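In the form predicted on its own, a lone chain appears below as structure tokens.
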Amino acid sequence: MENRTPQGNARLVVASNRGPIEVRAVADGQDEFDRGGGGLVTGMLGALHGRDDVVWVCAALNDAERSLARELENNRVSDVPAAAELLDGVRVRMLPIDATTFRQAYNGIANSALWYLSHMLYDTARSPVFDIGWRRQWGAYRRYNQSFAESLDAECAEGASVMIQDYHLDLAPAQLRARRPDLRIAHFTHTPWSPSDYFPILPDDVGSELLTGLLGADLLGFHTVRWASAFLDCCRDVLRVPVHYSEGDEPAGGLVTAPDGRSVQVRVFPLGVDVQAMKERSQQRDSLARMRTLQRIVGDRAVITRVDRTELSKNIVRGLLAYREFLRANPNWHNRVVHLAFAYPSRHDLADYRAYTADVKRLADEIDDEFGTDEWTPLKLEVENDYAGSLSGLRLADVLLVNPIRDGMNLVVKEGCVLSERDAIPVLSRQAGAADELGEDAIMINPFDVTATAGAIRLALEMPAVEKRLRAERLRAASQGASPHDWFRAQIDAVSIN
């Protein structure tokens, strides 16, 4: 074990990939600089408001924030002006790892293995292929973990509570404890684990890597039990250690026992809406503009909405095709319904998310050639950046239509229970993490089942009024549960106690 003596003098640092801050190269030669996107960064921001000893570290993820972060001393991009005024005081290190690096280890581990690892979406007739190619990519996603545990080192004061936060730093907490046992570790997987029947995919000395990398923290968080239970699942299965699953009056999740004997807290975070911040947000004026827009199209019609990103595992090609049968099943159903599509691009630099997203609007061109008519459009697909748009969808929302293949939490369903303005009912794929919160009151549905989703989507349309508002008091009450902001205070608050 490598013992350093501390240099840093944060008491809390935060380690993520993407950071709470984004620069821009425009066309003047000045950086242009915007907060971090998503409820969640906002939250945790928040959680460390008026700290003066935090430090957040993430990677530069283009090429403006690389060029940036080498000109300043220890990349602090916090002490440009501009970026200071948007993130309330909290000091952030960019780390300027060099391209090839980030691009093997984001694209060609964290997103092109991990994640399909954690959502079950591998094809393995055809792949994956763990090749000499692969090997050079883990090396990679090694060396990034490890650029990151190195700068954690360079913050923390003695004693320092570490948040790593998601799959894109499996292996920092084990590198960072080498170097400083000193601190409490904490990390936070946003996904799904994978069952312990399916994560041996992974190559043995990758899967057991992986898992040590974890266990260097000492409290590891995820968003339900499921997902908890399936990670101590591939404690026990894999690495052989002792696992305790957590009983009775015991916060949900469990322990472990490391493979250098510590102790490992395994917990679980459920994260809720920051009601107060939806609905300010959603009242702003490119929302209400967006909601207008959004009101001529619909008409007094019924509204199923669905707000994702174009990731294989959202399964939107499947919710298309439920929307397609339902309609050809229900033809009293033409003219009184429009399904808004929000579909976001995501991680286009991978051959088969554009392929998806083809998929995505072919599909959609093909239902509406199928269905409309000079009074009716059938279905909106929306396949640009729209935050404003989807917002106001989601207050127009009869129906949420969140089918994933598997997913986390999906906070899509709970921002719409909060939203909506018609007491939507979400038909809800039982493999998001959100069904273990709302699966009593949202239709449940089998993701891969589109003649059950197109049944569930008329159930939820069909729905006595009554029965419906009841349901909807009860998914709001549900979907506020710990906002982002008390979710991560809870985890700061449980290592720094530990």
Ligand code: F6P
Second form
Amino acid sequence: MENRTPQGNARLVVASNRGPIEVRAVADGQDEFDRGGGGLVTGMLGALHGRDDVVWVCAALNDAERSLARELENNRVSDVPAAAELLDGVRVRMLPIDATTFRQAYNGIANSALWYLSHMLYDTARSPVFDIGWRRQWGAYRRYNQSFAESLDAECAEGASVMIQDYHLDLAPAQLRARRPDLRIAHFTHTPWSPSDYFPILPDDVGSELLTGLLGADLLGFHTVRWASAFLDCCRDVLRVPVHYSEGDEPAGGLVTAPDGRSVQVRVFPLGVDVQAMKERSQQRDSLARMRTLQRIVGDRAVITRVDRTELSKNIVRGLLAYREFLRANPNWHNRVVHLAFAYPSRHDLADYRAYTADVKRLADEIDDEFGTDEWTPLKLEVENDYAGSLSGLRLADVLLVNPIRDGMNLVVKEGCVLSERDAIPVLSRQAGAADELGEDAIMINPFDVTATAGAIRLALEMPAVEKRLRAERLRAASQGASPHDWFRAQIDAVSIN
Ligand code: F6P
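Form predicted in complex with the named molecule structure, per the form predicted on its own context:
Complete assembly follows, chain above in first position.
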């Protein structure tokens, strides 16, 4: 442990792999900036608004970001006026971690090992293989986390609160604590947590290092009781440290005694949607234009909508198989329904993801060949980024198809319940975190059971209007829960006062 005066003046620091700002190098050598995507970034920036003592530490994700960050003192991309305009006064430090270390940590460990583990995606007859090459990647993940720990140390004032996000940064809490025991450290896992009899797929020392890394925090957040309890189980079974599961009036989650004897809080903070921002966005010019195009395709037919990254855990292929089975079993629905499937590009650096995208496109073509006619487009698959179109697709939805293999929360189903103008009923995987809040009124499915999913699609389409209306009202209310702003605020409060 180092003993020295803190250099930084930030009282509140956020850390995440993907930051609140994106940099694009354009032809004339100038950089262009975009606000980082998604409601979460917007909500978190909102919660930081008006403070001049906040820093957000993130990684440079590409060459343009790396070279800009290297040029700036303290990698302070928010010092560029065009970036500052998008950041509500939040200072951003973007870490120019070298490209190889970043690739090994992000693709090799975070998006492969840790993502596959938490979403239970391994085809265990073949993978994973933890060999010497993998160990090199694990070394890169350690160094990547260490870069964050060093920068957080440099930014934080004495006693500051640090809000670390997600599985990319599971080692950073302990690495930071070793440098700065004065800080209040929170970590939030946005993914599921793997069951304690699946987690030991990881090499024993790595599993222990990961859990101990997280237990460097004072507060560990999860979206649902299920993921929090799975984490507690792993601490109990793998680290063999004492754990306490909440009872009675205690906040959902529990407590773990870390190997160094500290008590670490494990808490549940379910994330909801930013209703106002989303509704406003869905009324902007580009969304309205997309709405008109989709309305032309749909006509007076019923609509089944899905919106996902083309991500293995989202189970898009089984969703399409279920739609095909539904059409084969229910000829009376031909020419009366359209499936709008938005499947955005994701993680194309990984071969599994490229192959998965190809599978999705092939199956979509097969469905179109089998059922499409001059008058009827049974399936409209969109594989390019089309946020405006997806909001319009959600507005039009009668049924939301949300069938992930496993999902930390799944905000899309909540967005769909709020935006749908047709009282959409979700066909919802029981493996999605959102099932906790929406399970009573959605039609719940086993995501592996294609036939049951096809049956659920029919049930949702044929539900009597009165029942749909009642369910949709309750679903709308349940989806609005904690806005990203409130969700983040609650964690800041919980870590600062304890
Ligand atoms: O599901 C957890 C999550 O962090 C999401 O919030 C996010 O969409 C994704 O994983 C990470 O995506 P990316 O690798 O594109 O940053």
